[in-house]
Amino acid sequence: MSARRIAMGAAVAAAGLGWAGLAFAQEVVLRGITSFAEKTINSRGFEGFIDKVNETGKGKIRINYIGGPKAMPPFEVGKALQGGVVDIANVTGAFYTNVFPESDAWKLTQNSMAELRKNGGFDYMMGIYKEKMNAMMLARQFQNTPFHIYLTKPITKPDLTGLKLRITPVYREFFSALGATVVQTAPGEVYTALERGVVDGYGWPTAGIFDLGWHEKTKFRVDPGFYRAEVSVVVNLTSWNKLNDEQKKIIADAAAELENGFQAVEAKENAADIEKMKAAGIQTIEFKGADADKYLKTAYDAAWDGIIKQSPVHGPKLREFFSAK
């Protein structure tokens, strides 16, 4: 283990009583972290979830909110959750493909979480979570928010040749298939990369660029949207299994409320940010007809090919569960 990770683990453990305090206190304290900037759209649902757990579970269970990327780099959250450095996290699967490559398939779900819970897709995925990450998903917040390409330069067709685009694993195969040069960075580095011309654009969901200030350097949004954003609350299984039934119910009820209630928030935020983009002068480049069909087919084919290459056993089964019938 690197000295940096040891120091990080010590710092995170020191931020809360954690499991070490169980012998001295009845109240269980879980260490919680978000992989996104605090109080932005990707973290606000989790912050509300924490408030709900702490209010309902007073004296029984509490989540100590450590914070966001300033406390831990986003791409290290999955490993920290797997090893129990943190107990519960607000994170997207794209940030922990280094631990669990199949997690990137969440973006390709064309069925709702309710449908996945009925058709066996959710349970199948939870089996892989247990095997590879020692974790379990409690709630998926975003279900109906598409991703877009945002650019500083215009394009006229589904071709990114000659452009440098910032990515996470969400877009790597797709943007590469369209000819882009891809650069992976944490969200906190995107503004500077745009400002300095290190990248010509980036992928991101419909809502959120105003929270991060990226609109100041963005000139164009490409439609139609593709995939669906996924930000979820994930818990370490060892930590979960130490809870009693009452404590588990407090967390599970808050998670269900978050998953079921976030869709209205999601729709409102998306509509508001579309209007803000118009007001900010961000122009829409919209592919139609054959160009739109090619664009979306490339998006899904490239992504599924990448997942199946990484996971030849689980990938085809996930595609069957996740694809619309």
Ligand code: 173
Second form
Amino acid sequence: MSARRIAMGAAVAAAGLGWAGLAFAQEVVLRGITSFAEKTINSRGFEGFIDKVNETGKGKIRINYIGGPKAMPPFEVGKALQGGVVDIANVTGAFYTNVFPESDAWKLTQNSMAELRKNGGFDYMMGIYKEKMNAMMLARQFQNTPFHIYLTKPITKPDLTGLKLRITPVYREFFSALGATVVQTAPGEVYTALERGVVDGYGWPTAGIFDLGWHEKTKFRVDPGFYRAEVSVVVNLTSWNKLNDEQKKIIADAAAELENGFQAVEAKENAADIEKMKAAGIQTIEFKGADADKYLKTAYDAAWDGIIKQSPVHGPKLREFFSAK
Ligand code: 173
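Having seen the form predicted alone, please provide the structure of the form predicted together with this ligand.
Zooming out: every chain and molecule, the one shown earlier first.
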């Protein structure tokens, strides 16, 4: 509860619960955080969602936007959400495998979120969210954007032997299977790692490197892309359950609008960044035929093997729900 709410509550009590005061005191304030730099592509959807909630929720519900990685390290957001230190977060599953390892499986979905919400896959995953994080996913933004390997040195085949790459859990098993040495960092450390030559490249989705200045240090993008990036709005269940139906609806409506509307945004952003990379002289290394097949098969097999090893009961179920039929 914010200091202002406590103060208002006290004022309302002193005034003998006047109607206007009571209505004002009922405004609930949720603490919101993003695990990506503010105003960059991975945060903009969430920032629009907050604006929408605060506009339609006036006097009823408000999200207090605390900010991004300057306020909280990205790999701590899941724990903060689990413990109710924050109520609502913009985050990707790879950043909270320290809470439960299955969170990273979203990257392996080959069915749309609309399909997963129908076929039971979403509900199955929400059971794990509830049990292990006391949380629920409200909206997935990215769902048709692959990741790529970005490099400072060229390669000619799907073999990363001798290269040191920056990773998150998204890329660990795959890059390791291709022979790379890997080093995990938050996005905020990638620029310096490239600048100092500590890494020869990194994993990242199709869009976003210009937001972070990484294009200055990047010479190659490897195609095809692999997996599907996931960035979502996740809410603490205790905080959610305290809301009344009207407050829940304001949030749920804004979330549905975000999830359904984001596919047009990501398509446009991805196309724009591919053009910008060309213009910036970033060359494409494209695997074709058997090399491309091997590359993608290694990507999915290595990642599923990793998840199933860590989660022998849920892993195979998720693979069934998430894989293309
Ligand atoms: O590379 C990353 O930091 C990462 O895991 C990620 C996941 C989703 C969107 C953007 C980056």
